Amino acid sequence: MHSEVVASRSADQRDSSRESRNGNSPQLDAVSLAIIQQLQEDGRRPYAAIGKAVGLSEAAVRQRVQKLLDQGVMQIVAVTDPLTVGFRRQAMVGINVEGDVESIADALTAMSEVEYVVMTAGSFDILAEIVCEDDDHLLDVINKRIRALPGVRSTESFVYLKLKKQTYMWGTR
């Protein structure tokens, strides 16, 4: 396990994510994403060393850290290997949608299981990554769950066989 600052886009900050396309997302300065860069390569490095590296003091890293973290900019999170802690299954799943494809997705979010959904243009209207213990657990959760909700017309799942890369170095690109 590693702790790794993450882009956040969860079911509550859709508001924010649909003003960012409008242009009103927060401005974040070169200090700022050098902040994010720092926190980025080790999430537990003091807010002292991230100063002396940025040019500010260890109170004013403190100020912006928080102020990324309230605007939904970035999380501290720890990343897990999911088959260290039990979850031996993976999975991509993609999914049509007959109707609207907002609800579908909305129901996806609620769902332990899943931890990433977005709506696509293309093959799919949905991809949803699915975390499970085991095969039966991943069948369940798409037969019996995902298949279940009105309006999925159609999956295809795409199971990990391994993972090669996983990383969330985005953010300063």
Given for the second form:
There are 2 protein chains.
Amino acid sequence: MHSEVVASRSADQRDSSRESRNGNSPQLDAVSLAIIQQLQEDGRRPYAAIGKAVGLSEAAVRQRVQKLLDQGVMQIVAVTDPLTVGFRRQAMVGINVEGDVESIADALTAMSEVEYVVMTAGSFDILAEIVCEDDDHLLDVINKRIRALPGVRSTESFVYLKLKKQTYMWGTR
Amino acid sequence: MHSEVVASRSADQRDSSRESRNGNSPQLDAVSLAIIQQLQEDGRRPYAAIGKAVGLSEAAVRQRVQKLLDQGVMQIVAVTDPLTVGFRRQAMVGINVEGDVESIADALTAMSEVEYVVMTAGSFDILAEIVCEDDDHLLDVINKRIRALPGVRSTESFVYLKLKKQTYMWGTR
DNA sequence: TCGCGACCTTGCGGATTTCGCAGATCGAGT
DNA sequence: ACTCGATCTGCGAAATCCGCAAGGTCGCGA
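Counterpart to the form predicted on its own, namely the form predicted in complex with another copy of the chain:
Below is the entire complex, every chain and molecule, led by the chain shown above.
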């Protein structure tokens, strides 16, 4: 009963390479996708349970998960609502840059209060999400540290009033 | 006797209801914070190891983690870079609303392509991050679905060019 | 066609972890 | 003083993790 399953599944694996024809760094096949999906529902789900769900042995799942972690494709972490953990002020900051955008982005990345940095097309060059403990802290980061970076032409801040949705279901649709 | 019970318990409840305006009920003590911190470094770290790190028994850690999960204070999940998982187009959309902002935010929240919704102060009323498979998909979501919502006055899109930083270290500083 | 590499499977123990439950402990209210 | 609820500890039993070995299959290139 096992041999049939093996044969049919190996066919599946190969044709998944067609999915990721756009060569990003590591092409994920359908099975790895499914594993990630499982771990997005519960990051502590046992390998055996995942294996049952995706049609792989426990050992294979273990190997794949390890590789995905090593490659940095995914990470398994606890996520929280910042407000419950004592960070009362958050903001998204749109930034316009003259000169090298990437170096500014790197400088932002180095700041511990900056949670999220993305280079964008549109009326901002960079969007950065910052997480602070209070208004003073927030003001300090925006005015003293971000605007002080050489090459930052202007910034616009959007202080968070209420977080409505925050999901981590990438790849789960 | 009935009314007294309510009165005596109300200290607790009032405390939490005041906080829960933003959806966060419990105030976390230092130990729970430390536990979260451990799990932000590695979501699969064993309870015994966490206990050793925070000075608690394995069973106590287990109970606290379970409670934190039940209360929705944190979740343990796999997170990925969307680009490596096949979502090639992402954008932040700033939205201006006339009328009830919250109902618009709820409508956005209901869309599966919308990953992140936050109500803000500033020149946008809402910021929404959307994750799509390609340009057509993105265009469709922004123009056909979001702009079609009654009450949406205008939108401005910031297509992601490069994700530079994405951390989940809230509370870890 | 043959061998190589990548990947999977099955099986196996031993170390580790999880899990449930029964007893301490402690603060608060009665 | 006593109960109640919440929390922590200790401790077996069950489950899981983890490394390892011995195959099997498939695609690919010499």
